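The chain below stands alone and is given as C-alpha cells, in the form predicted alone.
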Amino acid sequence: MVGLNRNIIRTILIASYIMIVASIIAGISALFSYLNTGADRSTMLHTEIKKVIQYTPKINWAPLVNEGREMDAENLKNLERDYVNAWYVKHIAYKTNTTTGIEDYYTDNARQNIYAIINNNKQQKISVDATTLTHNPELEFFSEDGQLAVITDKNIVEYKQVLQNNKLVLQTTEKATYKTVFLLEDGFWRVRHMVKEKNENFVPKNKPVATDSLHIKGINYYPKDTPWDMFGDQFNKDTIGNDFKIIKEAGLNSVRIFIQYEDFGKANVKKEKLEKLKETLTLAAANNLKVLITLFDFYGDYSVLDWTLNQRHIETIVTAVKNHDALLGWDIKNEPNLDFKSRGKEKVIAWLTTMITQVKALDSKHPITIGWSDTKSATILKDKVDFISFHYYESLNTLTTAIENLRKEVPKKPLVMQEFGISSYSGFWKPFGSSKNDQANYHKKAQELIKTNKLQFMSWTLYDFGSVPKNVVGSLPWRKNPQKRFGFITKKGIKKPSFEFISSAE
C-alpha cells in the first residue's frame, strides 16, 4: 500500500513537472514569435498614427552624399515616414494644445520645448493651425552604428493660421530651413533637435497666362442619364461623343465639366476615373471643343491639415491632362463663396489662394479661374486668377449694371458668365413657374445682353434631368423639380424652343 502511494505521488510530481516545462516552453515560443514578427507600433506606443492617408507633403530628397555610413533605401524610407509623422503630430499638438503623440516622435529633450509652447498657448488662448506643403531634405550625416541621423530641410513651404479666442489674428506662408537630429529608438526615428536656421515670407511666382485669344461660347455639361455622376459606372463614350457633336453643331466651342473630389479618390486619385477624364478630353478634341475642368466639386472642408491631401489630388489630375489639346483651363472651385458662412471666409480664401499656387506650379500654360456664385464675389482674388467667372441667376434686367460695376474693379480681364439659365418647370410644386416659351425668351434676351456687354459665356445646361442628387439642392421637392428642367433638350432628347438661342448669332 505504501509502495502504491509512492507511485501515485511520483506520477503526480512527474506530470506536474512536465506541465510546468511545457508552459515555460510555450511562453518562450510566444515571446520568440512576437520578437521575430516585430512589435506593432499600436501596441508599443501611446498613440497610433492611423494607417489612412492624412498628411502628405511633397518630399524632394537631395542626392545622398552624406558623411558617415551609407544610407540604404529601407532606412531612408523609415526616416522619411517618422519625420513626416513628427511634423504631423506637432501640427495637431499646436492646433489642439494637447500633447498626444509627441512622446512617440520626439525624445525627452525635444519634447520640453513643445510642451512649453503648448502651455503658453493655453494660457494665452492661442491655437496654431499649420501645415507644410513642400520639404526638400538633405541627409547630412548617418552614424556608423545606424543610431543617429542629421538632415537639413531647405525651403520648406509652411502655412500658419494663428487664432486667439477662436478669432484669426495672423495668417502667413513662410519658406524656412530646418536642421533636425534624429535618434533611433524602439525601432523608429525620434527627433532629438529641430532648429530653424532660416526663415522668410513665401511669395509664389504666379505668372499670369495670356487670355487675349480666349473666346468662350460654351455650356455646362452632364450626360442626361448620369447628372453629377459623369465618370461613374455608366460612363459611355458614345453618349458623350454624340452630345459633344450636338454642342459643336449648335455653334458652341467649349464645355465645362466637374471633378468631384471624393468620387475621384481624394489624395489617391482612382486610375479608372482619370482614364475616363482623358477619354472625355479626347472626345472633345475630336469635336473641336475645349474643356474647362472644375476641380474640387462637392469639397467643403478647407482645413489646413487637409491641404496636403488636396495637393496630391490636383498634382495627379493636372499632371495627367495638362498637355491635352482639348484643355481650356482650370476652375479651382464651384461657388466657394457659398461656404463663407459655414467654414469662414478667411479660411476659404486662404485655401483658394494656395490651390491656385499649386495648380500654376504644375501648369503654367492654361488659365485659371474661380466659379463665383454672383458678381459681387467675383472680384475676390481678382489678381490671382487669369479670367473672372461668375454665375448669374438674378433678373436679366440688372445684368448690364452688374457688369458695369464689375468692370470698374476688373477692367482688363475677360469676364465669363459661367452659369446662367432658367427652369421650364411649371407644376404642382411651382404652379407659377416658367414655361418652355418663357425659357426661350429668357435665353434670347440673355444672348442679346451677352453680345451688348461683350461677355463670354457658359450656360446651364444641355439636358433636362430625370433626377437630381439630394446633395445638390437638398430634398425639398419645390427645389429639386425646377432644377431638373434647366436644359435646352428634354430628357427624351427633344430640343426645346430655347435651343434656338443656345448660342449668339454671329
Given for the second form:
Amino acid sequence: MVGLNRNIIRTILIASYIMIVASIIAGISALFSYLNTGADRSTMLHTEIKKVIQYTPKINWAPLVNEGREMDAENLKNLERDYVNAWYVKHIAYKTNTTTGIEDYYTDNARQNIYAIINNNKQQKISVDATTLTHNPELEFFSEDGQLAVITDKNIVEYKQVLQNNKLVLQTTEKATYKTVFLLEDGFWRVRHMVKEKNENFVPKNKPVATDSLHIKGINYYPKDTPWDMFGDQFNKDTIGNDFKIIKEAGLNSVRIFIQYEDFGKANVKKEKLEKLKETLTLAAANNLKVLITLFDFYGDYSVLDWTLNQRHIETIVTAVKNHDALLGWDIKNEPNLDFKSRGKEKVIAWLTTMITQVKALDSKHPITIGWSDTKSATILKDKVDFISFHYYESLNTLTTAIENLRKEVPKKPLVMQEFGISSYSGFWKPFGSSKNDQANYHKKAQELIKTNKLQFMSWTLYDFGSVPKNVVGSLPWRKNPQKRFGFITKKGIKKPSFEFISSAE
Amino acid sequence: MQKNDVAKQTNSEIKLITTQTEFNAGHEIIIQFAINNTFTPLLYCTNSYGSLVIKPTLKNKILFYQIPKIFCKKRGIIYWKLSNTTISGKLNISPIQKVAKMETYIGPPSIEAGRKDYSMLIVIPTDSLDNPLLKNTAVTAKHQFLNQKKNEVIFTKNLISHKKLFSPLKSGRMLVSSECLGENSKEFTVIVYPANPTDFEISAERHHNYADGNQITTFYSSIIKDQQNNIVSDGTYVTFFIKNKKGNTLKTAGTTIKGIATAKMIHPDYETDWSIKAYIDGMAESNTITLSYKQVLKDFDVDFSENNRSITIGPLQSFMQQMIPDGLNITLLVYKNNTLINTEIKTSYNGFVTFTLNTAVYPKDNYTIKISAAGLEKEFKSIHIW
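Could I see the form predicted in complex with its partner chain next, after the form predicted alone?
Below is the whole assembly, all chains and molecules, this chain first.
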C-alpha cells in the first residue's frame, strides 16, 4: 500500500512538473511569437479612411436646370456632401454650444453669425437639439469656373428641441426654405450666405389606415433555438416553415416578429438580412399567416441627431416588404415606455411620432401600432397609431377593468393584447412558480377574457427557449430562467397542456 | 414648469400687440403681447442661421420681447413661437438697400481670344451687415478692352448677379469692375490669351554649308499667330524634327518670343541632306524645308608604326585645307578572321588621332583594320601586329 501511495504521489509530482514546464514554455513561445509579428503591412501607412455615417437626411434634388455652367455628377456629389455636413456641424454646434467643425463648412463671414448665436445661447444656457429629415435642394446657379454655387432648398423639414438649463422649453417641427450661396474653398464647399425665405409650422398629416378587417389571433414568434436572433447565421427556412405550419394548424392567423436595429445594420441595412426577412414573409404567406413586424428592437438611443439614420433604416426595410401579401402591419417599437425614465419621455415620444410619420410616408396601406408594455401607456399617441397594442403580464383578474378604462379613452380603435403569457418555470430560482398546468389554466382563462372583452391577441410565445440573451431581461438567473419557459411547446418539441388554449375555438 | 405656472398658463389670455412684420436689417425689434396675469412664457425665435429663446420683461400687463441684435441684423425670415401657447408668427428682415461691399468673383481669370470663350463676373452686393441685397437690385457690369468700354445692367437673382464676359478677337487685358447703387467695386483683370496657333513657316540659317560637325545651324519659325492674327503667347513650345538621308530623326525645340521660336542643331560631320518640319503639339505644323551639307574631309592618311601597334590618322583637313576643328569622331574597327573583335572611338585633336593597340587585347597576329571618319572609310587587310 505504501509503495502504491508513493507511486501515486510520484506520478502526480512528475505530471505536475511536466505541466508547469509545458505551460511556461507555451507562455514564453507565445510571447516570442507575439514579439516577432510586425505591423500588418496594409496598416503601416494608416491610409485607411475611418468614416462613419452620422447624418443621412433624405435628399431629393430637383432636376438640374441651373444657370451658369452645367453641373456634373462629381461636383454635385461633393456639393451635397458638404452641404449635408454643414447642417450636421451646425446641429452639433447648437446642441453642445461649441464650434467644432464650423470653420470647415462656413466661410469666415458666415461663421460669425453662428458664433454669435452660440455665444448668446451659451450665456443663457440654451441648447438646441435639432435635425433635418428631408431636403429638396434645387441648384440655381453654378459659376463658370466651378467655384461658386447657389441652391434653394425648399421645404426642409426641421425638427428642434429647445432646452434651457437642460429642461425642455419647446419642441417644434417646421418647414423652411433657404437660399444658400456656396464658395469652393480649400476643397470644401463652404456656406457664404444663407437666407431663410419661408418658415412655417409643420404638422405631418398621417392618413389613418382602415382596420375593420383586422382580426388578429396570433402569437409572438422566435425559432426555438435562436430566440432574439431570428435572422442570424442559423436562419433555417424549414424550421420556420414547420413552426408556421404548427401555428396555422393551432388556429392562429398571425405572428409577430422582431427586427433588431443594430443586427440589421442600422442605417445601412444588410442585404442578406433583408432577404431572410422576405423569405420569412413568403413562408408565412405559404401558411396563410400574416406578419406583424416589430421595428427597432434593442434600439435605445432616440437622440435627435440619430433620426436620419433611423429614417434610412426603415426606408430600406419598409420599401422592401411593403407590397408583400403576408404583411399585417408595423409595430414601431417594442415597449418604448420602458425607456421613458432613462431617455426622457418627451424624447421617446417625439421619436415615435417621427418614426410613425416616416413609416406612413413610405407605406400608406398597412396599419401602424406601438407595442406598449402596459395598458396605462397604451393611450400615448393613440391618435397617431391605427390600432392600440399593449402587453399584459399582470393578474388576469384586473384585465377586464383595464380594458374598460382603455376603451373609454380609445373607443374606436381595435385593441390588441400583443403580448401575454405565463412562465411554467418552477425550480431553484423560483420555488413557488407556476406549473405547466397553471400555465394551461392561465391561457384558458385568458382566452375566455379575450372573448368577453372582444380583444385581438398575440400570446407570448410558441417555444420554451434554451437561452435568453442578456439584453432581454438582464443576466440575473431568477429573471432569466422563468423567461425561458413561456412557451406552449417545450424545448424538446412536446406540446404543453397550455397548447390546447393557444387559440379559442369559434 | 411649476404648478403655479401651469395654473397661470391655463388661465392666461395672451394677445399679440406688435403688428409690424417687415423690418430693415439692424433695426431694433421688440415684440409685445398683452397678458392678463403674470405668466411669462419664453419666446422661441429661429432665423437663417440658428435658433434661440428670449425672456420677456413684464410691464403693465404687457410682455416685451427684445429680439437680440444678432437676429435683427440678418436678412430673412424670423419665425417665432411663444412657448406653452399656440401663438406663432413671422417677421421679415430686409437688407439695408445700401451697398457696403461689392463681393466680386471673377473666373476663369484667363480666356482665349476669338469671341467663343468667356469668363464670368459674379457680384454679390452686400450691405454693411453682410446681407446680400434684395432681388432685382440693378448692378452695372463694366468692362474695358483696348478702346472699347461697355456698361451693362444686370439684376440680382438668387442672391447674386452674374454676367458672362465673352472674349474679344484680340488678345490683351480686359479690365472689369461693377457698380451698384452708387458704390463701385475695385478693378479686376481678365487676361485674354491668343487662341490656338495656326500653321506657320520655318527657315534655317547657317554660317556655311559644310558638314564639319562643328558649326551650328539655327532654325526659325515665322511669327506664329492664331486665327485672329494675334501673336501666340510667349513660351509656346515648338519642336523641330530633322530627318537625314539615312532615315534617322533628330529633334530640337524652342519656345516662342514674340511669336518666333528659335532652335539650334550642330552640323553633321558627313555629307547628308536634312528635311525639317516643326510642330506645335496637337495644334499646328510648319512647311518642310531641306538643307544639304557638303563633305569637308576629302581624304585622310593612315600611318602604322611601332610594330603596327600605333596607328596615326591625319592630317585631317577641312574645306580650306585648314586642320579640322578638334572633336571629329574617328572610329577604329578591328577584325580577326572576319569577326569584329573591338571598336574604338576617338576624337581628333589638332587634326590628328592616334590609336595604340594594346598587347593584352591584341596578341601578336594578323588583323583587318577599318577606319572611318566623316563618312569616309578605309580598310587595311591582314595587318601583322607583333
